[in-house]
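Consider the single chain below, provided in structure tokens and representing the form predicted on its own.
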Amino acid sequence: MREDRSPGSDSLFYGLFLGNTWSLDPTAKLVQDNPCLTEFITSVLALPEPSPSILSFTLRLAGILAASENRFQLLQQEKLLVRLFGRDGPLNSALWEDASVRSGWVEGVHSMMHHQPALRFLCDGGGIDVIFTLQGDPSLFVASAAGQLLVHMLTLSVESEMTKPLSTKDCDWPACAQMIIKRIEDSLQSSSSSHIEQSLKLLTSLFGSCRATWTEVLWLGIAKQIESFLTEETVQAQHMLANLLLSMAWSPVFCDTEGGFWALVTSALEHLTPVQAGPLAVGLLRLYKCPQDVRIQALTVLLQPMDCILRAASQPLEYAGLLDESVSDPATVESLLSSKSSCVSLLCQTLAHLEELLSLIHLPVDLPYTSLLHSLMTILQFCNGFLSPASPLGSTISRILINSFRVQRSALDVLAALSERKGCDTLLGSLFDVLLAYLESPNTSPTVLKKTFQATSKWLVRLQELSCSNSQWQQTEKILEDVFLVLQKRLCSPCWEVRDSSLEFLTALIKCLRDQDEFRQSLLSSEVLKLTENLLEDPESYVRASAVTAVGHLAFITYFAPESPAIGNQYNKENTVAKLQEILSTDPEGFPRRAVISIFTKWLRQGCTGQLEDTERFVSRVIQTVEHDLDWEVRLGGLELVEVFCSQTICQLGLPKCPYAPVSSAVTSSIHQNESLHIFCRAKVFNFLFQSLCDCDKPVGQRACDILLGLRCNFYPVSTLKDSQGAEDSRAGRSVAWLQRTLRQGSLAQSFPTDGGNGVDFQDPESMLLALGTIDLEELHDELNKSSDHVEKSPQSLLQDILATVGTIEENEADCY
């Protein structure tokens, strides 16, 4: 590994090698007994110009060995980690530029930091001040790993170092952590702003890690440095202290206590900028130990935006707003909405942050939900210029807005979340003329235009249920209709995105209201259904695979309802079924092909399939379909298919479930059973399942063999499991011990003679009753769970693996990692 100098490879086997665990003996015997390892350290200090992703794996390498104590004690004695992590090492050489040095350095460091020892050599050399320069090093990767160290050592020194709990009085620190805490504190003194960040990260990084109570002893000594940042215009630093002040605020340390913390949360909220102050809100808004003062204050800089937007939309005093004051002043909100750099980036932050506390299941404070909503439709309107201002603030938020798809995307997605908040009753018809018009406007773009179905259709679901109790039946239907006449343009568009966004909304409202009387009949008496079953032939795979989905539940409501209606032969079952089955073995996409048999399955699943005659023949067609496709996930939800049916069919003939169940009498049971086998046979279960087993596809094995365990289980109570040695006599037993030892070679699927000589007849129910009885599913489950590593799993085999792939690195990189 020392000598190989290919650019492409280094990266990969020094990863690999180190991705095993050296600490598993702490002793220094790992070291004593594999002199290599050191000499290898020890050749790489040698060459004059070492490659750096070797050097780094030197420094990585050596950080691990030196994590033990023993370890690190005898890489001393022979100054090895001193020649790598002093100053006489990379520090002052001309590799220390490559970013991949430093990196090994900082995790190597990282590494050996487990025990007083280690910590002691990095203080006395100085690598406090190299650390702490690191953490603005311009490789993001290695400026935070500098951060974590950081955070890392003062942990270990604080906990490992004192012997008795520090105090606000008595602050007697460690000699590393106080080395750290002094350049922390210079550094929040300095005039320079990256210091100063970097050390409110490196804050933010240890209390948000860190619950120990000694970390309040650390913030009292810095929280008047701290606070000064929210009112010195001169230092830079304001955008920092939000996630400061939010990991303090999720510590109990932090938490629990009075006055000082909370005022200074309280005096952010002030005066931060809405953009800066908006994460902090929303953070503690989640919070459930935030006082409740704090909480309205952090609610009302988070909804200051969407206040702005309604006054800025209505007459004076026509519309009072969210708001009846401002924690900060309204002109400052207004000036960023105001501005085309700052008004959709500020908008599109409160939005997510809205969306991300309506989706919490017990929200910890009331929103007003009717003028939010309110405000998110008076966005919606800016943004399609459907809405004419009445203030020039208003005026100038609309034009800023107009067709801003980030500002429409995110406002959509607060709109759907809101549906299911109660509050917005009195606003809905208002509602959907702007979702119509958004559904209807030509120049809503496909990824808007999915949002709003998505609004839509939850925003219908709850028209339901409101019309189910209030009896608004006419306004109801109203809404289907005009939906439905959207609809159908929107089936027919040339762009694809759009065909299939308006396919999938329609499934989605048959899933939640086709149990609806508007509903249904709105859907029927519209053209919608034609145009669907039209999009099965679509040119692309995407929208044929949605349309087939679309189909499948529009069947729940043309076929298998109790009272279907008679719509004409071209949507008849028959026919809907044979469209399905034609693209199951013709179509040359996999996407409608999955759908077909995930619609199948899910029609027998809820008994659509008819008698259990037809639901044999159906599922024996489907079967015979799905064995050869090439689709490996078309094969397994051919055996989902196959699942389901087996234990339909086992109920419905009364076999118990479990095999220690009583049954009303050994005839009856028997009977059952031969007849559900009969069943199996007939409509070529078993030939499936036992083809599968040895599918080049793991999966679909595995579920197989699951399946065959399963049907064992109910045709074999444990007790009664054959002895297979002696059911060789009859030919069943000969075929079933053949067919046993090909599944044990894993070549049934290669050579699969179902006649003559040994051939297994999989549909001769005696021999698949046999076959279920002797031959051991366990063992093959087993075989088929194992992981490719299973015959040899140690460092020695993986470096073997790795070695053989050099020289062939290009090929097969992506195997070998």
Second form
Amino acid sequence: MREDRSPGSDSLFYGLFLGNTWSLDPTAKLVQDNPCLTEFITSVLALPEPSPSILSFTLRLAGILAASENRFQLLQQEKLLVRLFGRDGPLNSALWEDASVRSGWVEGVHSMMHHQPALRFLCDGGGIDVIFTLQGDPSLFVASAAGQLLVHMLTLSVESEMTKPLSTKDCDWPACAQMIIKRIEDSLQSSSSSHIEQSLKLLTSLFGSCRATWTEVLWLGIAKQIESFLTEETVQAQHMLANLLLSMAWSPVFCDTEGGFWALVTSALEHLTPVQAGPLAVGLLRLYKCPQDVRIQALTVLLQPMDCILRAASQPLEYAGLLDESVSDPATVESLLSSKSSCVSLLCQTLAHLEELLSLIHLPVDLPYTSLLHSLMTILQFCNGFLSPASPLGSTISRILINSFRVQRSALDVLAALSERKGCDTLLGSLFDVLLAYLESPNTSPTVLKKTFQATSKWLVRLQELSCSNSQWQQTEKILEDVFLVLQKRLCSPCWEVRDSSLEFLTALIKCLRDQDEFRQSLLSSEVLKLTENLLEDPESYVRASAVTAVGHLAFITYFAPESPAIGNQYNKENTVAKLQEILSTDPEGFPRRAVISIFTKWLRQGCTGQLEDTERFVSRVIQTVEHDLDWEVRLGGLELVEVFCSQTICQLGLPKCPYAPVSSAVTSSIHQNESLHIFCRAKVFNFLFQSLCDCDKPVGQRACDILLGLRCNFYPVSTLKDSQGAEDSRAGRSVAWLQRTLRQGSLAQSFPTDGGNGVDFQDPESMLLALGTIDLEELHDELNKSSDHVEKSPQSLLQDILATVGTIEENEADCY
Amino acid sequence: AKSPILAIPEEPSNSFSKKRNPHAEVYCLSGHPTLPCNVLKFKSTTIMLDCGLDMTSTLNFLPLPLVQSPRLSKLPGWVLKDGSTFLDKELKECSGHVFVDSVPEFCLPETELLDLSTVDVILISNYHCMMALPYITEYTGFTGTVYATEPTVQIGRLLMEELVNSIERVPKAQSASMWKNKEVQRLLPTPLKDAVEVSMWRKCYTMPEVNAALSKIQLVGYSQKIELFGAVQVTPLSSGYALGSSNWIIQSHYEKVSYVSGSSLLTTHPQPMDQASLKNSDVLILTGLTQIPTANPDGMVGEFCSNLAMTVRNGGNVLVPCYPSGVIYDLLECLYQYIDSAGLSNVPFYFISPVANSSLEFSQIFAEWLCHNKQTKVYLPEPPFPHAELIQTNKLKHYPSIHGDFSNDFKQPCVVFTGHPSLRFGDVVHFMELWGKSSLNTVIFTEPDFSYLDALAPYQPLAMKCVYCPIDTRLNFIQVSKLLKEVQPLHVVCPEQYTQPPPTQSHRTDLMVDCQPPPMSYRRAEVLTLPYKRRYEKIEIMPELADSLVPLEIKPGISLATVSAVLHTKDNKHVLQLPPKPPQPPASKKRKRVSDDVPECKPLKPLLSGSIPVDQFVQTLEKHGFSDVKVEDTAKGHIVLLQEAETLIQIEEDSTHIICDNDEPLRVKLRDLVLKFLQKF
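Following the display of the form predicted on its own, present the structure of the form predicted in complex with its partner chain.
Okay, now the whole complex, with that chain kicking things off.
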């Protein structure tokens, strides 16, 4: 290992492997039985100039070995640990300059830090100082690991060395903890903002991971100092406080206390800048145990920029503002909003927070939805220059916001999220004016347009619900008419992203509104249908895929609806099916083919493919098209279709799927079995399923296996499974046995007989029944789940893949870490 | 070897024969910010910057139909409120609007503000900004030179040719002039009532005038330095807006004026804009910004394509009123990529203009004026513009007019590109009459020069759909503010329209030029003095003269020398030459007449410098025996009074006087004492 630097023998990988293996056995036996381990460490230490990666590995290895107290003692006896982790080790050599060595050192120490001797070894050797220094390491990985290590050591020290519980009056910390706490206190009192920052990070991580009561004792010692950071402007630590307070708020030690802690949180909301207080506010609003007054204050902080926007736009009095009073001086928010550099970022942050809140199913507070919506509309109108503000602040903001795509996107996201909240109905008319202006404007960028479509579809659903309840059909019809007019134009856009999102929008609308008469009428009277069908031949494959999906959904309204309207399009029902089948068999790109197969499955699920005979022919045709498709997702889609087909057929023919359903008599049951088996054979289902078992892409094989197992359950109640022994007597038996052998070879069976050349007749119901009964599908199932040449998730394989792809150059080896 | 150069402060009034104004001035002759016509008086030159022709005046006239239009000929005459009908032959009413029934007329640049015969040169920035050229060169006594790039001249000629052709081919029997009478105009409805300078409106020029005007043009290339009378150097720079379009640098040795007119930072077909050369300008004159600052050209092209496709798919025809050159190249390129994807391959595209063929061909041969991508195509070799392929595959057909071949090939639905964008003349008038009645058809306005509502007014009522997609690739205000930050001129001068938000969107304070110090604005018929004074002039010293100089260091790093020379000035170049040798002492006793033409050269007196410290001077006086010395402070210095000798010594900053009563030895003595304190050189 010391010599070999080939890609396969990566030291990190060995380290992980060894670590996982040896952590199971805490005795020293392993080291004693394998003297090569200590020899290896010794020989690395003897090298005049060990390579940083080998040294780093050695440090990690030694750390892992020293994790058990017995092995620690053994390594101590041989003075290996001192030489590796002590003052005379790499710590004071030139190699320390290398980040991987420092990282190895920290990780090694972290690994061994499971017992008091290790703790004392480090504290006595001055290791604490080193770790504190490493908190400010230029390598972020090392710095972060050092912080974690300190938290770990502090917790270990308190929890393993304490003899009696701590109290605020008598805090007799164990020695190691004492050292760490002293260092934290010192750096908090220092004037160095980086030291303060490191300590605050450390505390954040401590309070986040440790919920023991002693953390409160620790906190009480430093609370005053931290409180002072809120008001002292000389120290730049405010931005770290939000995280610290949030991590404390989640800890039962603090959030259940009366007074102190929450007073500090309130003070933080007041004193932090809006940008710093935003994350704290949104975090607090997610918290159930937050006192109501703090919650309201947090909400106020969050809504302040939105309130400011409303006021700046000088809207009529009914929407005078969002807030009755503000937590901090509104001038701060106003000045942030009137500066070019901060306005967009503050608004985007606020909007992101609001979206986060609105996405929560249960919000612990009520948001003023109407005013919020009004404020969002104002922002959107500022952004496209449609609003003329009367106030000077409004003019400044409008000037900054015009054409800001970032703000537009964020505002539209919130707008979409807001559609699910009730109480904004009075503004619907003007909301759609804003949305339509965005949809119509040629200046709307494709990404903003996509978001506008998303928001529009959600609000159209809301509009429809409302017009059902208040019978304002006229407004709805007018809006739908306008939407379809602009959709027509967008479907003709030269920009494919626009065509694509227009089609997605159409699909989304059909999904939600296809049962609504007004919607259907507006849609059918527009040119949208024709344009959508034209896009099935778009040069861009994404657009074709979206067009397939849209046409597939349109079919629910046009062809499959009970009273399907007579429309003179170039495609009628048969033509549309034929067109989609043509795409499935000839489109050179995978996306449109995937879209077709998923639409076919959807149609089948919804029972749109006609009577059983028609469906059988349809499925059979589709199977023959997709079984040789080069795209595994299309083949997988084909299997899904087959699964739906099988379960529907079995259901239709009366085989109860539900085990508690009344059992039909044995005679009728077997007749139906027979019939469905015949149907499956005729539709060439088995051919496809067995062939898929050997598919080179495992998800296909797994799915096929699952479907076959399902079918077997239907045809063989558990008790009647056949023994494969003795079945080889018949011809069918022999061929099935061959199939079984072939399948055992798994994906290696490259030459799977598609023509039944080896005597397996996949269309013979008898053979297939036998195959279902005798082939050990469970074994195959396990086998398929084990082998993983398609979806390979282990880090080892990933690492090997990376190394194999990039080849080994010394630099990229480091990158792989 | 180069002569040594001196820069000396220039006195406002010196011995030059032509009186020169130390200020530079801009005379604004056109109120149209994108069709500018300004005159810059700079150093001793008079430079006209662009020669734009405001054609919006034609919107007040009835269209000129190529084929007799029953609708237009039946329009009722306009009757005054009091029932008088004396104008009914001149003015016709259509859907509530009143139009002049006469040959369209154009609003010329101001000709009275200054004597245009004194214009030395005209610099043209792009082909749209030279349409008034024949009016200037042929009617004002202009004798100078016009400078423009080759594509500007060639395409400008095409535009003029199309204009002349489309007006001349529809001769109008009558010409209306009564309505222009000030008393009558007062009675007319808007916009005729408010039309400015109607007396200045002129009919279109003729082809011979165009040819004569164009013959005065001298072709220039980008970055070529052109000397004007030795005083000024002018240089065209690529402006990125159109083929051959230029900004101009006008500079002397110590001043630089940049003229930015019609520039674009977008990647379209022309060479990109040269921004770097605009740096360090004293004044930047900024004109020709986008006319539609709220419309992003990319979005508009998308809008154009979508509307075109929708119309054609519904079986309608599309009419695109346009100029024969410019944005049409980009539109055709866009359509080239779009038509197949939109399933429009079988729809014919017609380009109808008397200069269609030349325009399409010219665009392909000006390779050196194109953007890099298109230039590289030429070496492949491939035509730089894809419209060549559209023509080859018969998807794009071009015709000189609707007569002849076109009427045989004409198939509907189709897309027609034709002029003029004002909808007042050209073949577009015919298509408006032909297609206006059907709501299946669409007219798509892409040129931003005319208000589409005004353009459509004489065609009302109109069933045809109208789409406004103005594509203006010129700089918008965001780009301007970036440009100004980048090139940092000391002063910006621009039309007043750019210093306030557009009248219809008064809240859009982002739609104006924003710079420090605020821009100086001008309007039609205004003269603007540029905010800097010329301070230095460059003078060359002949090497022999320079050789003879003996500099004396008076302060560390500063040496002075007196120069006696003859200042020779010719063609705005100043040269110091050796003075003529002093006349030889006469060989004979005969007195010779001193030559008149050689200035007499007196022996040089040394120059003095330094200041006199009064205290020390008094001490010196006392040392030399003057008692009773009194010193008085005055506003400008001191008076040293020698009471006994009844003598005054006035010491001021720039002079010292010794006032004594006829005592020459005393004066000389005192003078020498004063001189001890001063340096001589």
